[in-house]
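This document starts with one chain, in the form predicted on its own, laid out as structure tokens.
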Amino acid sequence: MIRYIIRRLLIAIPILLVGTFLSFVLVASLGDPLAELRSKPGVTEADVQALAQSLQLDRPIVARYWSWLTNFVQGDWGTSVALGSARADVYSVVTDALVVTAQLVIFAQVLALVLGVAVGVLAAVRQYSIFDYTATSLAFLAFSMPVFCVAIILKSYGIEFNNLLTSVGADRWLTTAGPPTGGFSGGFGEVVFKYTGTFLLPTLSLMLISFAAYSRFQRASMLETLHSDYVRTARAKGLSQGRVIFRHAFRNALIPVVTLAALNIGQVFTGAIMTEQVFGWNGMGSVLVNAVRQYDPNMLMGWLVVVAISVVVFNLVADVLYAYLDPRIRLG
């Protein structure tokens, strides 16, 4: 298994490079950072030419890459170079925007993944039954919603039971503006009770078109392997049905939930990115509509980078996972 891993973290490498050295060529084509700044009164051109000097906006592409990817193997992502955030450290915005949406989509992708392997296991052993053509049309209308549109609407209904509530005189439940930046203070129930509020609509939000994949993926995986010779020989044997779905049938049919899971993550950072907006959370999706609204190149290869490295590390895990779901795996 070590040997796995480690031959796996091996193709990573060159995916990386190649990887974010187009996203560099890309951003560094977009267009001239130090556009506004020209256009302000009172810096002169010689001040604009130092800077760009100093960010080495002047050097070929290849040789500034080299240089960015030097630095930022070592720690040093590079400084912002966006009016009113200017020399900024891009590690420490993209990282404490990171810790902000990485909960976001941890609690998404486990309550999407728990959700939908189940419903799809169940619409599976109960095939044309009423649980299983409600859950399909649950998933279908998820997957015709925009995330944009279910959090909206989500925050919507939202504030309409805050409001249900202050009319009742109870305290507002749902956070519909952002995470408090104190956090969380107060006894078990209180913290709890916060922390619900403040998750519950985003995270729902984000896992609704995930949880509809999750779950119509499950269920044809389930579907084909219950229909499966092994399966049948093992009923055949006089087995039952819960041992037959739990024990030889439930195992292998996680395999392309686990595949689509390691692919969805992409996804899901640019469904953070909407939900975030609508919710008015400081996370990653506001580092990258900030950078690309004042073209700062910096935050834009910093916020570039962390997705694709999620995505290879994601990756990575679904290989592992693979090993363990089927162990001949390990062999090839």
The other form holds:
Amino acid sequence: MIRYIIRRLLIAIPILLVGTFLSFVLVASLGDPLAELRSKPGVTEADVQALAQSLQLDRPIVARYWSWLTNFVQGDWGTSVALGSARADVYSVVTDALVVTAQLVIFAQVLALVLGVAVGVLAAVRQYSIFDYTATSLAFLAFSMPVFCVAIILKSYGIEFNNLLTSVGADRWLTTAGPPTGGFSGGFGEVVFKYTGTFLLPTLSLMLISFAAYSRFQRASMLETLHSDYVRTARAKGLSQGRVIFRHAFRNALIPVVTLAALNIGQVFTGAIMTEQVFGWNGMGSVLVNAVRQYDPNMLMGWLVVVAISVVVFNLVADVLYAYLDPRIRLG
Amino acid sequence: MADVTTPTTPGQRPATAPAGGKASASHEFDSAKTRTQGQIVLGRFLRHRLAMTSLGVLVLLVLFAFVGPLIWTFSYEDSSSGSYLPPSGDHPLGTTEVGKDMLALLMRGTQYSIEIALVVALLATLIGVVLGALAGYLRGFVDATVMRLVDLLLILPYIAVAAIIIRTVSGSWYMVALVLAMFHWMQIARITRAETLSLAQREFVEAARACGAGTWRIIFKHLVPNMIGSITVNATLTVATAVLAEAGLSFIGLGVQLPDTSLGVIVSENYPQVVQRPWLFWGPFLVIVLISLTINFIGDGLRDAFDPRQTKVRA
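Having gone through the form predicted on its own, I am curious about the other one (the form predicted together with its partner chain); can you provide its structure?
Below, the chain from earlier opens the complete complex, with every other chain and molecule after it.
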């Protein structure tokens, strides 16, 4: 298993290298990051030249990529060149944003997985029941709704709900501005109150689409195992319905869904970007949007690499989990 | 109306049947009609109630988007109406801040969104089928290259790459469609490759090769017709994915740029009004959901129709 993981990581390295090089060329073609600076009054040509030199804009692209890469692997991700960013360190900006986004993604994924699996199993066990039809219709509906629209609806009616709370004299509960940078303060009850208020709506909007996918997938996989020979054997042995469903069918039906959840991470990340934009969080979404708008090459590269590495890692997790859960699969 | 549905009179039959004693035999064959694969699939699809209803709704939406602007009194360019008028007989969905009729805008946005989604689906299917079939049929170096390309595109976050390309080149609708297509063919390529790998081992492919058929002839004449089911289903589902992807990209301001528009652009311009003027948000929202929902249902119906194990259709 260890050998397999190491081999997979080694295969991923050339792909990541090609990926980062292509991204580098793409980012470099985005435009002149100093155009805005040049047009600003009071900026001398010498200042611009100095900055251009430090960004190595005068060198060929392969040389620039190489020096970016050598710095990057040593932990120096460069600085932002956007105006007003005070030359912020890319590493700290991107990692801070990643922490915010990761919290949202993890909450939403765990919730979607638990609910999706539960609903999927129930729908399969009671196939063609009212519950099954309702779950199927809801899943199709959720699947067809853009994440940002769900977020918009939840946010606006969340604000209405807050107004209702204040009108009866209670405190505002739902906040829509993202988690505070310093963490939550106050007693335990207060922290829980603030935490749920901050995360409830964004998590709900992000989990909905994953939940739909997982419940459909779990239902299909559960139906397949319920009709398999070994489940019929288990029934024939006289095992109870509950034991057949949970010990024999459920455990095997879980495998594809867990894999799907790990593979799905890229899509969930995209959804998180939309959700953050609606709720005004300072996560990976706003870093990306600002970096693209302001032609900020180092920031974009840092962002792309962090996301690409996360996807590689989660794909590997998916394969390893698959082998771990299903003894028929031997990785080598 | 009754005479319209009257079946062809039996009297016409003997005219086409060969003369002599064999006429009755050919009559028996006629009653157990042989149907082609296409007819069987079409028959199953037509009996799929949910898919047919969805198709009807989708056709209405397409008419709304493409024929609607020819009939509707207001143009999307006309900003002479008052700002933020509530819904009325003149403006069923009210007007926007600059005084444009929301219904006219919605028709135009739907038009662009449908065009983008269709281009994405066609292009992504074409790229995916060609590359996937080549990889599965030729194997070896071609296979390795194509699959590494798939891996590469799957780890690059499409939203960032799309945003950068669109920012650099232009935010016109076909550019957005091209960029989205670049990132939506991988799934189809993987499925096509997997099916090709197993189909390529079959005798009929070997026979074709023995007859001297070249790679392209084998792929397009022998392999593709045998996996038309999964290709059609996935192409359909890609349309739904593309509608949502385009809307999302445009919503965060990195997709379609004015003067072109789309449903995502309309939502992003009007969503702050969702509580005071809900009609400005719910109109475009409902259209996005309807397009994507109906296409998902149609895809589901097609999947059932193409499934050879399916004997009767449940709606």
